[in-house]
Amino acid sequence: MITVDGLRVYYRTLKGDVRALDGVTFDVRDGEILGLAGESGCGKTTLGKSLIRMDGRMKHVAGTVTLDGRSLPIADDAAMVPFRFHEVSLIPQYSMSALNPTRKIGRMIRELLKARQAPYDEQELHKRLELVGLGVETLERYPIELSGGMKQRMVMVISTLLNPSLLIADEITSALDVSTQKAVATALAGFRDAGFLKSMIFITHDISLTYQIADTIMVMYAGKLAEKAPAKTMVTAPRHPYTQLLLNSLPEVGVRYGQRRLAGIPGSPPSLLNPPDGCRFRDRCPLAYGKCAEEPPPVEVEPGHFVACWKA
């Protein structure tokens, strides 16, 4: 189980500091699927990239982060050496560039388990090609030989070589067709069903796409948590004002135009290097009121159900 306390992360900038994350708390228990989405800018890739390594912009200012009973020394970059790939793994965004364009599949993954100390397997890195339908002659071919979507694949096989207990899966079917998003987000889960991971974050931009294979929905709007529920509860049943209009921005199969128009959500997010007082939200929301101008905590309103807004 991982569990995130009041994590904040800044990015250093000429301007000042850029409050990425501004507070955030959550959990994931194991065997757990976290989906967690918002529009681009809202905290969701530094999210993920905080809790195995920040880059040197970032800046851990407060919060904890716990997996399986231990504290993640996320602020300290050698003091994560050994907990990455090991116990936090992480299938970045734009994963398909992320292979060496100079070694052949089979060397790269070798190399790659000598320089963590761990033991070459070829039955078992057999099974996991096989669970993602990508053939054993793969492991003799360069990345250049590959599609799009075998390459997101193999990275997908390789970034959980190692039996993690939480994977973080950042945008990995942005770049890919709509067949090849549902077959990879399948075999995500499978690796879950496997028992190759403990947990996982997907995170992305596609609501529809995680309620296929995510147990629980996490929406994020300007650094802070605005929404957390089950899937199903977050897609029929949400209460923040934002996750409804995000729901309502989404077509649907089989409306046409004249019986339900589409209509995105007015205005922009707000610049994280001088963010508003209370909601974050408020400027762009239909229901805001005078208390909005305090900030509202996140609520349980309902077992696993938590909303921070006053309407609520």
The other form holds:
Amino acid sequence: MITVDGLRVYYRTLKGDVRALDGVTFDVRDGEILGLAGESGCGKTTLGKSLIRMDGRMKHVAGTVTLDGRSLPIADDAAMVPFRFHEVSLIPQYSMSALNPTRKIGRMIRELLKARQAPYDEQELHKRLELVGLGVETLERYPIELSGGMKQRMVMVISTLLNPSLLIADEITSALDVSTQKAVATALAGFRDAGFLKSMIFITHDISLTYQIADTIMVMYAGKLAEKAPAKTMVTAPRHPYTQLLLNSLPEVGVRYGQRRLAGIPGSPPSLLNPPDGCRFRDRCPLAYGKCAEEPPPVEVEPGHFVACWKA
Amino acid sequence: MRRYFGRKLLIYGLTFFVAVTINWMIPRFMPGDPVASMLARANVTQPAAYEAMRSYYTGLFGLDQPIWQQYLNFWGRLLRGDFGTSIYLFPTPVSTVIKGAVPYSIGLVMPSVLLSWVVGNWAGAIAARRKVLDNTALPIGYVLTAMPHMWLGVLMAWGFGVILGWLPIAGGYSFSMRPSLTWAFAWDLVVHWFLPFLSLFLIALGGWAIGMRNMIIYELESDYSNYLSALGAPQRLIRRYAFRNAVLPQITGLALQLGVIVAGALVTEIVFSYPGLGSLILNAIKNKDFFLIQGAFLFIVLGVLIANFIIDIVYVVVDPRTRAGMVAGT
Ligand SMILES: Nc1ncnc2c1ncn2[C@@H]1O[C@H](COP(=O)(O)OP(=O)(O)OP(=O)(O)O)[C@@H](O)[C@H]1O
Ligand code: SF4
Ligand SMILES: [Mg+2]
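Switch from the form predicted on its own, shown above, to the form predicted together with the partner chain and output its structure.
And the full complex, kicking off with our chain again.
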């Protein structure tokens, strides 16, 4: 179980702080898959990175993260090391290039496990490779000899090898074709069912893909939570105007990603360098009214359904 | 694999052909008549004797034949290992003259290239790790690579040779010595070799160190490094991987730099009057000895091509990606 409370993470830039994550609160229960959606630049990757490894430009401003009852020292790079891989793991957005090009994959895995003082369980590794449809001989290959989809699945297996409590899967399907996307998503859900990971944050642009595997969907807008609800509720009865537009702008499920890029909502999100007060969706919101100049807090409109909008 | 090397060999073969042709052309289109200049040095005054000698030498060198015949003859002799006869060291064959100079050049270039490459990569990798070191190593590296060979050579000869008087500054061995297989002579060789070696080594060192430092920093920011960091891998492992990946472009760099290095070595030899190919070429040019110029340049071209080919092989051995690509391609 992971609990995130009021998390604020900014990027330091020459022009000032970019408030990429500006007060986000949610939790993910054991066995739950949380789908995280939202337009490009809304802070999804920032959230994912904050939970495992912040880069040098990121700054933890406020908020806490609790994993299985223990507080995660997210701002302390060294103190986070014991948690990484063992407790929190990541399938990065750049899976295609995440493997060292000059090491055979099997050897890289052994060296990584040894460096992390984790046991190398060959049988378990082989079993999991088979589960995602990779032959054992793949371990004797170099990353360049694998297709994109194979690399993706390989990274999936590596990242979950130590049965982390939380897995962050960032945009792992964007580079794949539709049928592979589904296969990867299903394989991940299978990993959860097999107990290879307790809970997962599945990040994507693509609400319809999220819907296929997520139990809960969370939509972010400009660094803030817009709406969070059980997957079914989110798709059938969204309450936030942004989510509603997002879902309306989607063509039928199954159309290739890219054509589906949320072209439907006019306007663009505000700059996160000096974001305006009040509701950040105000400029684009068809329902905006006077009260929206104040910031709408997330409200639990029904059990498990949070909406940050005055009109909800 | 065979196709890969076949293609490489073809490219090198073509390069060699073009180099030989250009090499054959250059001295022939240089101003001045070699036979005339040789005779001038021989101080032949009687017109009749002069004419006789002139036609004798012209015939000997084949200069009276049509130009295409000269070209074909050139190739024919080349393939038989006959580079002609030196004019200024007449009648020593060019191949003998070159054979005397080549060991000096190789003895100078090989150790300085290999050592500067190894030490430079090592220094660059360390500099990439520590800020303090980086701040000192980087400027030193830039100064060293920017230094012209001529200038550093003169500077060192002046500093260590003239001012401090520690080391000899000219020649391959002392005039008082006769080449022999004794410790004394070997030591004399080393002492004469050291300064030209050091100046070549230092200049190359800076370039390799800077290249390696930049490559490592780039590799440490690459995706696989980030992934390993996210999984909590220790810096040790990540650096090891980064080093291996960063060394590969440095090997390619070595192949690309060979020409520059050889040119630098020639200049350095001249500065230190070191009896290698550089000094030989200088003398040959001074005396319009174009058989010798041709021979020396051909030897250098051949040497660079062979070295390139060796580097190609090494690259295939160390970079799994080229091997994988070849397997997939054939
Ligand atoms: N290194 C950085 N320096 C400054 N600003 C940054 C940096 N990285 C990201 N940002 C800003 O932070 C915001 C959130 O970025 P983030 O990468 O989290 O978005 P995202 O939701 O993952 O987008 P995408 O769907 O395109 O991956 C963006 O507005 C972006 O411009
Ligand atoms: S708070 Fe106002 S502006 Fe924001 S989404 Fe709701 S109605 Fe629109
Ligand atoms: Mg992202």
